[in-house]
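Just the one chain here, the form predicted on its own, laid out as C-alpha cells.
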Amino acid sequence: MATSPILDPGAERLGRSAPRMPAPGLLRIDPILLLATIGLGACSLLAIDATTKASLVSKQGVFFAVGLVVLLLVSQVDYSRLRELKYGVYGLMIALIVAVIGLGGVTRGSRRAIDIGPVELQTSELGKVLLCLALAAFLVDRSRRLGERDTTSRAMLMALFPAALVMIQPDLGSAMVYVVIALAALFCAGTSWRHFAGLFALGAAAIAIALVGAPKLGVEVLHDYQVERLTSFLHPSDVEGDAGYQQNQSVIAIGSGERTGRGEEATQTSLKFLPEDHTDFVFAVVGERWGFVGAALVLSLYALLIWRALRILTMAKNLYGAVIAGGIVAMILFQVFVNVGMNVGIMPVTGIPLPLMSYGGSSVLTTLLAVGLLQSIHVQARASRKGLLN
C-alpha cells in the first residue's frame, strides 16, 4: 500500500513533495478538550476558595491565565519540529532536575523546587512533558527496531535515569509518573507484549527487593515515611503517623458529603481536620462540600479530557504525535487515578497532585503545556486532512 506523503516523515528527505497544507489556526483546536480544561480550572478555583485559603485563589487564577496563553501559543506550533531537538529536550530535563538537587530550597525534608522570586519552580513537573517529547523522538527514530530488546531497554533507561534523580529529592510520586510515561510510549509505538512481560517481572522483583529484601540486609532504598505511605492505605486506621491520619480524614470528608454535599457546614475543611486540603486532598474538599454530585462532575470532566486526548492520539498525522499523545494521556490518567484513589483510601499517599485541580503553579502550567501539545497534534492532523482533500 502506498504511503501518503503527508503521513510519511521521510517524504521530504526522499525528494517527494507533500501537498501544501493550509496554515493552522485557533479554529482548528479541539473545543471540547478546551472546555473540559477550563471547567477543571473553574472547579479548582471553587475548591481552593472553599478551603478558606482565599489568598491562594488569585494566585491559582494567575497560573491558569498564564497557562491558557501558553496552551494557545503551543497549539499553533507544529509539534513535529520538536523532534529535531530531542537531545536538547532530554538534556534540559536532566539539567533542570539536577539544578533542584543542587540549588533547591528544603521544605519538609524534601528539595523539590527552585525559588525564582515569588514563584517556586518544581522542575520534576516540567520534566514529565519533556520526557514525553524526548521518548517519542527516540522511539520514532528506532521505529524499525522496536522488536529489539535494546530499544526497549534504552527507552526505559531514558525514563529511569531522571526518575532516580527525582527520587533523590525525594519525590516518589513524580518518579512513578516517569516510569508510567515510558511504558505508555512503548505501548503506543508498538513494542512487543513479551517486552512488557519482562519489564513487569523486573518491576515486581525491584519492588520486592526495595520493600523486603534490602531492609533485611540493612540497606535503606526507601525512607521509612515512604514505606509507610506505600502501605498505610491497606490499614489506615492502624497506622500511626501522617499517612494514616490523612487518609482517615479524607475518607471521613468524602463520606460526610453524601449526595449533594454539606456546603458551608463542611467541618472537615473549615476546622482544619483535613490536611493539605488545597493540594493533595483537594478532591476530598469537593466530596465534602458538594457531595457525590460535585465529585461526579469533576470526574466527568476528566473523562471528557481523556476521551478527547485519546481521540487526538488516533488521528495524529504521524507516529511522533501519537506517541507524544500517548505519554500525555498516561501522565494525566495515572495522576488522576492515584490522587483520587488515595483520597478515597484505595491507593497509597504518594504526593501526586490532581492535574488542574491541586494548587500549584508548576503542576498547572505543566498540565496546560501538555494540553497545548495535544491541541497542536489536533491542529496539525486537521490541517493534514484538509491538505489531502485539497
Given for the second form:
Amino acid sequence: MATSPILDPGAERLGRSAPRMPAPGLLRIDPILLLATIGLGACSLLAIDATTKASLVSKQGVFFAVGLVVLLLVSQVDYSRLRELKYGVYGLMIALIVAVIGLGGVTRGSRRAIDIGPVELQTSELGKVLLCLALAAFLVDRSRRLGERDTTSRAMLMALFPAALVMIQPDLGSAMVYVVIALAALFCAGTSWRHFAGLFALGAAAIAIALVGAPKLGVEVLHDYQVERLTSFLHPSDVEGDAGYQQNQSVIAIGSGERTGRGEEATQTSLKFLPEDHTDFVFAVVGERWGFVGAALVLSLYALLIWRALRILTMAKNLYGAVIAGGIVAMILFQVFVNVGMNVGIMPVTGIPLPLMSYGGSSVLTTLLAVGLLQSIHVQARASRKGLLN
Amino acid sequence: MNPEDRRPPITPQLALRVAILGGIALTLFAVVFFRLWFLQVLSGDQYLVEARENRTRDVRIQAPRGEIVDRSGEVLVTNRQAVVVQLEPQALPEEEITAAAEWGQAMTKRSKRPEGRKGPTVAIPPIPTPELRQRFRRLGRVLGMRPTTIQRRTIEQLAVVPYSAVRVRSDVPKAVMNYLKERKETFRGVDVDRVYLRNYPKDRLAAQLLGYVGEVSPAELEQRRNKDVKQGTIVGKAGLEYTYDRYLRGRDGAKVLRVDANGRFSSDRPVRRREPIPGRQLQLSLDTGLQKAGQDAHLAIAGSLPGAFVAMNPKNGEVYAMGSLPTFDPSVFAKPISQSRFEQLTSEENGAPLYNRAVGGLYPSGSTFKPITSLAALDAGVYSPESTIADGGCIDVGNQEKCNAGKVANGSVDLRRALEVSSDVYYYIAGMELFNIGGERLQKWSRALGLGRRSGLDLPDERAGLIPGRPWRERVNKLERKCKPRNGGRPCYVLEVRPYNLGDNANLAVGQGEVQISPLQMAIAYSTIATGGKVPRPHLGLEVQDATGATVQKIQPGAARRVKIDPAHRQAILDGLARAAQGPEGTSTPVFEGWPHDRLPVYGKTGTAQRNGQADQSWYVAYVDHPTKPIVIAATVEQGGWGADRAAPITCRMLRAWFRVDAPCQGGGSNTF
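Form predicted in complex with its partner chain, following the form predicted on its own:
Following is the full complex, with the preceding chain placed first.
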C-alpha cells in the first residue's frame, strides 16, 4: 500500500503535523470540508432569516445542530462495515419510499413525506444516500465483472426502481437525482465507456418516448405541469403558468441584487413576489439581498465542498469508499447546479432543493449525513495510511 | 479482507475519471458564475427597474362622464362629486363571496319564472362570520346604518359584479370621510373614495330617454362594444347613456401606487399619475321647454293615467320631445339601487315607470290609422279622392254588422269628409275592398310608412310592433298548433286558430284588432305623408361636443327612406286632416278653438282604440307646417277615453308651447272616433 504523494500532498503535510500518538478520529476529519459545510449552514440561516418565513430560522438551526451531531458520529464509524448491510440498506430505502406512497400526507398535490412525531420525513431525500451506499456495495462485489453488460444494467435497475417509485409521489427531481447517482457510481467504479454510450442512447430514446411518443398514444408519463415546468425556462416571460411566473420573479430578484445586493430594500422577497423563497428559491433571496458578492460566496462554498469531496474520492482506502464518494459528489453537484440553474433561469423548475441552503429537515439531514460519510472515508483513509486501523 | 477491497488508492483509470468529474464540476460552476455575472453585474439595472415596477399597481382615477344637453345647450345630465364608502372585496371572507354568488343564482332563477309564479324573493343570507358581523357593526355605527343593511348591499352588489368594490354608502359627509381615513387600521377593507355620480338638474324630465349608468358587468365586458372597457369602468346601461356610451364614457386615468404581491397598498402617495380624459358632451335634439310642456300637459289632463308622446321634425327626424308617463326620478340610479326599488320601477301596478312607452308602448292606434288606409285605398283604386259612399251608420262586414261610434249616419262621404268626421263605414269598406283585391296592400303601405318595424332611433328599447296580415296569421297559427298541446291545452299566442279574414282587414283599416303601433311610429307615418314620401329617421342625438360646447362630431342618423306618394292623394289626405282639426264637423275642432289656424294650420286626427277589458285608449296625431320649425306630434293616453278628450288637448298644449301662441286647448269634443 503505497501512498501517492504527488496526487495527495495535502494528506502528507497534514499527517506530518499530526501528533505521534494515535490521533482521535475527530482530529482526522477534513477541516476544510467541515468549514464549507458550516459556512453553508450559516448562509442558510441568514438567508431564511431574510425571507418572509423568518420564523423558520430556529427550526432550520435545530436541523443543522442535529445534522452536525449525526455528521460527527458518522465520521467516526468505519463506513466499510456498511458494505455487509447492503441488502438491508437497499431494502430500507425501498421500504421508506413505499411507506410514503402508502402513508404520506398530501401537500400541494404530491405525497412526499411521512409524519414521524413532530417531524415530516421526506424519505426520497434519505433514499439518495442509501442508494449511494447500496450501489457502491453492489459494484464493489462485482468489481471483477464490471465489463459485463449484466452488471451495468443491474446497477441501473437498482436506481431506476426507486426512481420510478418516487415518480409516483410524484417527485421528478429526486428521481433524476437517483439516476445521476447511479451513473456517477458506475463511472467511478470503472464501467467501460461503451456501456455509457449505450446508456445514453437508451436514455435519449426513453426521453423521446416519454415526451413525444407516449402522449401521442394517450399515455401520460409526465404530468402536464411537469412538462410545463421542464420547458418553461426556455421562455419564462411568455409562459402564463406558475412555473414561468416563479422563474421570472426569481430572475428579477437575482438581477436586481446587482453587485452588492439591495439589503433591506429587497422588495422581491419582502413583498412576496418571490414564491417558495425559503425552499426552492432561497438562492434568489441571497442574490437579491447580498448581490453578486453574496451569491458568488455561496457558490464558492459549494465549489470548496465539491473539491474536498473529490479529493476524498481519490484518498479513499478502498473502492467502496471511492464509489460512495463519487455518488455523493454527483448527488450534491447535480442538485446545486439544477437548483441554482433554476434560480438564475437556465434550468427548468424541478423542485430540487439547494443542499444545505433550502429550508427542510430531510434535505439538510440527508446532506449532512452524506458529508458525514465523506468525513468517515477521510478518517479511514488517513488512519489506514498511518497503519493504525489495519 | 477481500482482495478487491485492497486496491491501490488511485489507479490511472480512476484518476482520469476523477479529473473528468472535476472538469464537469468546474464547467457547471463556470456556467452558473457567468450567468450570475450577466444577471447581476451586466444587466442588473434592468432587473432593478423590473423589480421596482413589480411593486406598483395602477389605481383607477374615474373620468367624469360627458354631460348631456338639450338642443339649446341646457343641461339635462351632469356629474357631481360625492364621497362614497366602499368595501374592498379582497378583505371580505370567502364565505361572503360564495353566499353572494349563490344568492345571485337563486335570484336569476326566480326572475326566469313567469310573472305571477315567481314565488317569494330570495332572502339575503346572514352575515357568515362573527368577525365580519363585528366589522359591519363598527362601520354601521359610523355611517348610521344597520349591519343587515350593509350585508344586503354587499350581497346585492357582489352578486352582480363579483370582485369589485362594494359601495356601502354614497354621499358621506366630509367629517365621516376623515374619520374613516384616519382610522384605517380599525376599519379593515373600508375604502373612502371620491366618485362622480350622475346628477339630473331637470329632475323627472325625459327620465326614460336618458337612461342610467353602472359598473360594467362581466357579461357586458365580453360584448364587442365594450372591447376597450376595463373592469370596474362605469358604462351606460340604458337609454342614451347606453347608445352614446362610447362618447360619454371618456377614459379613466390611473395613479400608480406601491403594493406587495398580494395587492395590498404599502403607501398612499402615488409614484406616477395618468390624468383621466373626461367624456364628450352629447347634444340632443330635445327641446326642454316642449318636453316639459308635454309632461305637464299630460299630468294636467290625464293625471296618473299612463301615456306617451313624441314630437319630431317631420323633415329631418330630429326628436323635439319624447315622454312616457308615469315617469321617475333618474337620480335613484346614481347610487346602487336595491332589488325592491328596481321592482317598483318595473312593476305593472306602478305603471312600470322605467318603461319608455313612446318607443316600446305598442297599442292599436284607432282612427289615427285612417290616413294610412286612405293612401292604400287611393293607391289601389278602391276610391278616388272624390268618390263618395253612402254612410248609413252601420255596415255588414262578413256576417257581422259594424257601426260608427254611436251609430251616427254621416250620409254621403268622400275621403276628406271621412277623415273630418272619422267615418268608420268608409274605412270598413276600404278594408274589405283591399282584402278582396289581395296582395296585402294595406300591410305593405303600413310598413312603407314605418309601422310595424323599428325606425333605427338611437335608443336601445325601441320595439317593432305588429301589422297583422295573412302571412303573419299563418305563422302564428303554426306556432299555436305546435305550442297549445304542450301548454296543457291553454292558448299560447292567439285565442283561435283561423285564417286571416275580411273582418281582420276591416279592423286594421280603422286601427283596431291585433295591430300594435308605438307613438313614435305614428309620428313617423304622419311625417312621411306631410313631407310627401320622405320617411324620416328619428334621432335624439344631434352632435358630440367638447366641454366648451364646440362640435366634435355631428351624429349622422342615416339616410331617410323614400316612398312614392301621389301628390293628389297626399293633398286629399292633408285636406281631410285639416278639416278634422279645423272644419265645422272636425273631430278635434273644439279642442283647437281659438287656435290661429290662419297662420298655423293644424292637420290632426283623433283616435280612440278599443282594448280588451280596458277603457278606450285616447290617441291624437297632429302636423303643423312651418318654414323653420315644422312639427309632428303623436300623443296617447292609456284608458284616456276619446281621442279628443285627452290626447288632443295634450297635443294642443304642446303645440301652444312650441309656437308660443295663446289657445285654451280645452278637452272634450264630439263623440266620434
